[in-house]
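As a starting point, one isolated chain is supplied in structure tokens, in the form predicted alone.
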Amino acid sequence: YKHRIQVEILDAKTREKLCFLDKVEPQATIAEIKNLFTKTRESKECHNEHDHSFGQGPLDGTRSCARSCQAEGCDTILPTDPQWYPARQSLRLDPKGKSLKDEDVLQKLPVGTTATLYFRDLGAQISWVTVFLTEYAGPLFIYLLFYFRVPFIYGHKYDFTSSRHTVVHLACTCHSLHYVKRLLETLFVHRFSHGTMPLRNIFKNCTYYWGFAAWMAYYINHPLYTPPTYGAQQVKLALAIFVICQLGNFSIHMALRDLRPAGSKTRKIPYPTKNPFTWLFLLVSCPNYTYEVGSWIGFAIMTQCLPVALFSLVGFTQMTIWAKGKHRSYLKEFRDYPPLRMPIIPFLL
């Protein structure tokens, strides 16, 4: 046992003592004491007044204070907290540090032959897939009932009536097909290198994507709806924009899936394959950001409609701050990083 470690892990708010972990393996992984953490946590009496001998193998110098202070008749221990499981946990070396990943290996980490861990409780999560496919295919919906005109929303004449505009009918194309291209990817081409968020996002979420769509569409399906100042070749400019764009971050997310093994955590460099969408690497670290802010910029374009114009806008926005942060984020971790790049508009931002 003279290699293993002692891992405490403290409430990072209050230092009160959650758990005590006795003669960890090295090798462990910090989601391995996640799951540890999980199943058991001891009172500090219980700690100071028994002797805890344990078993072999990777995780076995780990068993429970708990479960051994109960075959001892120790009637001190903290009960199970069913609610802490590994996604909601975060452990790290400093109590307003960041949080250590998962795949963090204990004897690679600066502790001691006494690892100090501090807990803080990230609250109830929700899968990724699952939130992207609530907030997409809300979007898909929701347009569609002012599209077809369902009642209540125009006024009883107007119930499932037609737009005589093809540019109407167009739009509702373009929309549609785009968010099916996002539930699809969602499920077949997306690999998350967290698989949880907070459910609270779910609710911020669905409101920004669910209330834009039913803003924007309100308007275009309105029975006083006027097309483009520019007819049909503003139409036609504005549908090439977003379909090429649509393309566009379609080939970028294959990129980055085939980047990326299934099951596996590896982060590397992106670069431009033979696929000529995904040679806009060469100048952004985030072509997939810019690609979809011009889908919208094309769709607004198309529609000459105000909503759709500010919906690019907040996602321009908050797309930069991702771009800048995963821009951050490569130059941090590779040192060889493309010098030309920026987050997401080439020479500018």
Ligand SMILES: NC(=O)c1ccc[n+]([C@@H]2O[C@H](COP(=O)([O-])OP(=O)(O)OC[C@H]3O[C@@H](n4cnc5c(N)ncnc54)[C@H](OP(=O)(O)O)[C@@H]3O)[C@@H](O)[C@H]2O)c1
Contents of the next structure:
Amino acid sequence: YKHRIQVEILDAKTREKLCFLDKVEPQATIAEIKNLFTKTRESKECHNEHDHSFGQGPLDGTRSCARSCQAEGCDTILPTDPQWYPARQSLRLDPKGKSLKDEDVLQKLPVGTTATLYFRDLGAQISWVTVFLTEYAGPLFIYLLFYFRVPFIYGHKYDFTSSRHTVVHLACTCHSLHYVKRLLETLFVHRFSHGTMPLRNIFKNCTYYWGFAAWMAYYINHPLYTPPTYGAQQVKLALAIFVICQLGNFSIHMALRDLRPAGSKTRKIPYPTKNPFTWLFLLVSCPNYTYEVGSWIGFAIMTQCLPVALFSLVGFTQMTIWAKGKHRSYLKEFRDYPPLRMPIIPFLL
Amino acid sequence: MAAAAATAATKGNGAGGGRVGAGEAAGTRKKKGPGPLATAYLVIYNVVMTAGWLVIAVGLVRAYLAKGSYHSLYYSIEKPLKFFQTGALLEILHCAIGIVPSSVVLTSFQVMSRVFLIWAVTHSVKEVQSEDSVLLFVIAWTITEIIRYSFYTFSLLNHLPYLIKWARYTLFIVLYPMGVSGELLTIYAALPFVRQAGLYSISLPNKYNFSFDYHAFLILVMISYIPIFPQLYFHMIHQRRKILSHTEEHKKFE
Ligand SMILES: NC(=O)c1ccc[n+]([C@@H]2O[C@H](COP(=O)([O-])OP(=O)(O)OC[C@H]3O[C@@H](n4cnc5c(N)ncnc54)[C@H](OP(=O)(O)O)[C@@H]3O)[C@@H](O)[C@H]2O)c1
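Show the same protein again, this time as the form predicted together with this ligand rather than the form predicted alone.
Okay, now the whole complex, with that chain kicking things off.
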């Protein structure tokens, strides 16, 4: 015996009824409901209005793909209303509560024979991988413009000249390898759980990464650059810190990848593995952030450049906020979470 | 500083994280007045600040009568002006500890921009102190502040005369553009002296590998008025319509 569930979807703000799904399988996931919601809205528009004009959505310039009209007896190609595709939707049980996860199963939620879900629009979405690639390719390219001293930066007589300080060349190598590593990791290592993020984030994030990269590169590659006060010793120490932290960061990313089978979204408690760099998991929840901050501190010591120190500080603040959030959700999700761990800095923070 | 915080990278799409929920929680938070101790403190603070700006107003009038000219009145009120405008920094603290329900970021921005003008421009560039543009913003600030602080004082005591409320939401129509013009003209007048003296500027080479051009920074500050001023001005016009029309209706029923 299998009873089906009726699902109604209301707008979280106006409480307007957006959609009514009769007879939904109790085993249906939120992801499936989102798909059904998208479909019913498409066919409804088609039936009700049946004029194939390119309507003016609230977000213009986003309508891109075409679909064929699914209405009976209608075989025109319509511009798909990209509004409210599944990744844009947030469904909640309470209009002000937390979003349900895509994997949540209808049956397991506290609903009776009729489930009322509240809908919120998350805004235009863009693939997570696209965001990371643009964010990281920018700094890589921008830094090199300054390194090669392309015209209109340092004045005509310095065009395409090269610095006489070894540390400047070393810094360029480190910076480039760091971003190449991040690009490759985004493509081949990370297994992200959400496919998308809001479009506006890309503008914010790119301003941050690109802006800082330009600011740092300007001073490091400047013809009037002053090399580190303690000379080769300082550079060697900084290089050691940088390399160790990069290896550590990479090791953590590999360990996180191994926690999640390909194509899944599961989250597990990460533990140290055979690789000594991952032993930091004994003390902190997000050692990849610890190593990332360490790399930038290394880079700041190597270049002895104030903007690099500021970038490290801002990055540290941001990553601490994220690490605290992740730490909190680990504690909430796993009863047996190791009590010794701190979010980002062992024993401290 | 504010700009750095605002451009910090964003992560997550709100579906997974608790980000969306947190914003909503703040929105539905109930309004609660300050406790009796905080109210007493705030009344004293606002009375002192009203008195302070009154001292400045009286000082300006007396100096004008004594001199018979409005040029260079700045020198006669320099000390109380610096003191009471700097004292406005406490308002940021009031917002931060929550005894005043305004936004910390917005209040900081407003107070800091004035403190900046007083210390980093007018105090630092002696040559501009005798400019008439200084007097322009000083007069605008003085009238605004006397009304604003007495508005707060009377509101805290629950006896707000309509005249003060009306003045607070009306005089800005003239005073705000007047203040902004004074500020912009003063910064503009300071530019050549800043460049000449290399004031507050750091140039390469130095061992921190960092440079700062105060002259360029001041130009950026002036440019930043373009998007900010109309926004604040029309926000105030909107507030005026909301608050004054509301009370006028009330009056009809009484
Ligand atoms: N310089 C800077 O300002 C800065 C700022 C931020 C990041 N970064 C760099 O970028 C890297 C990636 O950042 P991120 O914030 O995406 O790192 P992250 O949140 O730690 O995630 C790294 C990858 O591991 C997955 N993962 C995390 N915890 C997991 C768990 N318990 N079980 C299974 N999989 C898990 C994540 O999937 P999900 O999709 O589920 O999260 C993601 O694919 C950082 O490590 C750092 O090197 C630099």
